[in-house]
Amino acid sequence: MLKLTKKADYGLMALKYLAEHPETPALSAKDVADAYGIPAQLLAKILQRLTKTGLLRSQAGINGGYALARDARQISAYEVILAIDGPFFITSCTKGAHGCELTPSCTIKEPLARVNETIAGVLKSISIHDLVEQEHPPQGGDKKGLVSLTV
């Protein structure tokens, strides 16, 4: 089963929260942690990592905290996950230059690589802005949020 790590999940939630509060120049890790019930110390480490990778900017001091470094429309879910967990692969055989010993007879490496590329493409197409809950979500048969993967 493919699933995000808790750290990546928390990172996405934090950036979503920051995007939902553009009127506030900077929010503390505690503000975000309290809003979602996330362990504050863990979230602080995640936010520091996101700052080091340039997705967030931090401000020290009494009114300090974190803010998005770019517009929420310009930050993809893929960037956040990559910054926190590094490159992701659905199978270990697609990692690095060292192939496995079954490479000559393997018939699934290329299809799985395409699945991996498709998932990465979907995550690259989802911005933090897309994660922000709209006050009035679209009604009816709008299928904008659905994703179809074809291998």
Contents of the next structure:
Number of protein chains: 2
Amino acid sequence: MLKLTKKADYGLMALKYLAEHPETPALSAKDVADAYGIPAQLLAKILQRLTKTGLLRSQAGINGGYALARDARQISAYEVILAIDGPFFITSCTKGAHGCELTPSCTIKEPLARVNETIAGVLKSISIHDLVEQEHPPQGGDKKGLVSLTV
Amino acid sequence: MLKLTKKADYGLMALKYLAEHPETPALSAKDVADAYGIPAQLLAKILQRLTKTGLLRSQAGINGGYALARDARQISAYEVILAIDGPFFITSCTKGAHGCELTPSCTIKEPLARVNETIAGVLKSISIHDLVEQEHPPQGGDKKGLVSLTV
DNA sequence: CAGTATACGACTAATTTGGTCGGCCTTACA
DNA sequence: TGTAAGGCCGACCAAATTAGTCGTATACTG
Ligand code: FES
Ligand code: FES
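Following the display of the form predicted on its own, present the structure of the form predicted in complex with the DNA.
So here's everything in the complex, that chain up top.
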């Protein structure tokens, strides 16, 4: 409930791993999968998807693999999740398309849509680079990426 | 993905409905279920759970039913969701108990835990009363419950 | 060409969620 | 005092989603 899918998690982990190895021109799906002990074929599919959405660049053939398409700072967690799991809405009813015709009396969705935006905002404010940074977390009064919005 | 379960949704709807009818001493699960067209038995179970966690007061017997245990302002969406779906973590690995022993190398969880807290914070800042209020939403520069935290 | 890698779709398995059923206990009130 | 409206609870089944596998085709390197 209200949690990332494993695929999205894997995706983030992989991107982070790639961000940590900027020297290497490309890392194969297997390399990354082995590093974290996640199913290679599954990760492969995930990376393929990320490639299709433009977050990664791929190279087939020997010594091929994947590399970030942009700087780690320019890739937000939001993009990754979006690419892997598709658009997400906290409310069950999509609202945008045709509303919740079944339960027209329910007005819960409106305020919840804001929660949704808030979450999206937070996710957008986190970049892959941030994930790498916080590897060694105990830094003091850090304050970048301040999120502030009214509910 | 990253969405409320229907149960939680139902629960919020029900609480909102109860909040909208403060005159009546108690509304039966069936009353509420009919009002929104949701399965009565399922709603009943949800309301029972909310009762057990102290958000509702119940009354058995004829003319019995449920009523809010506290003022609508004092019940947060967070509590409701927590009561229905159990504690939620955005990360797959619970982290608290025994960490992610399987993938000790993964440090994704740390920053994501903050996202988790942010979401929880937003949810906590929304009360059932807010849901009722925003029924007729187009009010101007409202600014209560401002959430602000660093990521 | 041989070998290593991505690309992609179909499929199955596992998990989670949604929903139902049946029996029991409590209370109002006729 | 008995009966019907209602809550309470656990077991169970069904549907949906997610996780993971397999097979095959294609691309690149040397
Ligand atoms: S769930 Fe669709 S309007 Fe409430
Ligand atoms: S998923 Fe558990 S540490 Fe990353």
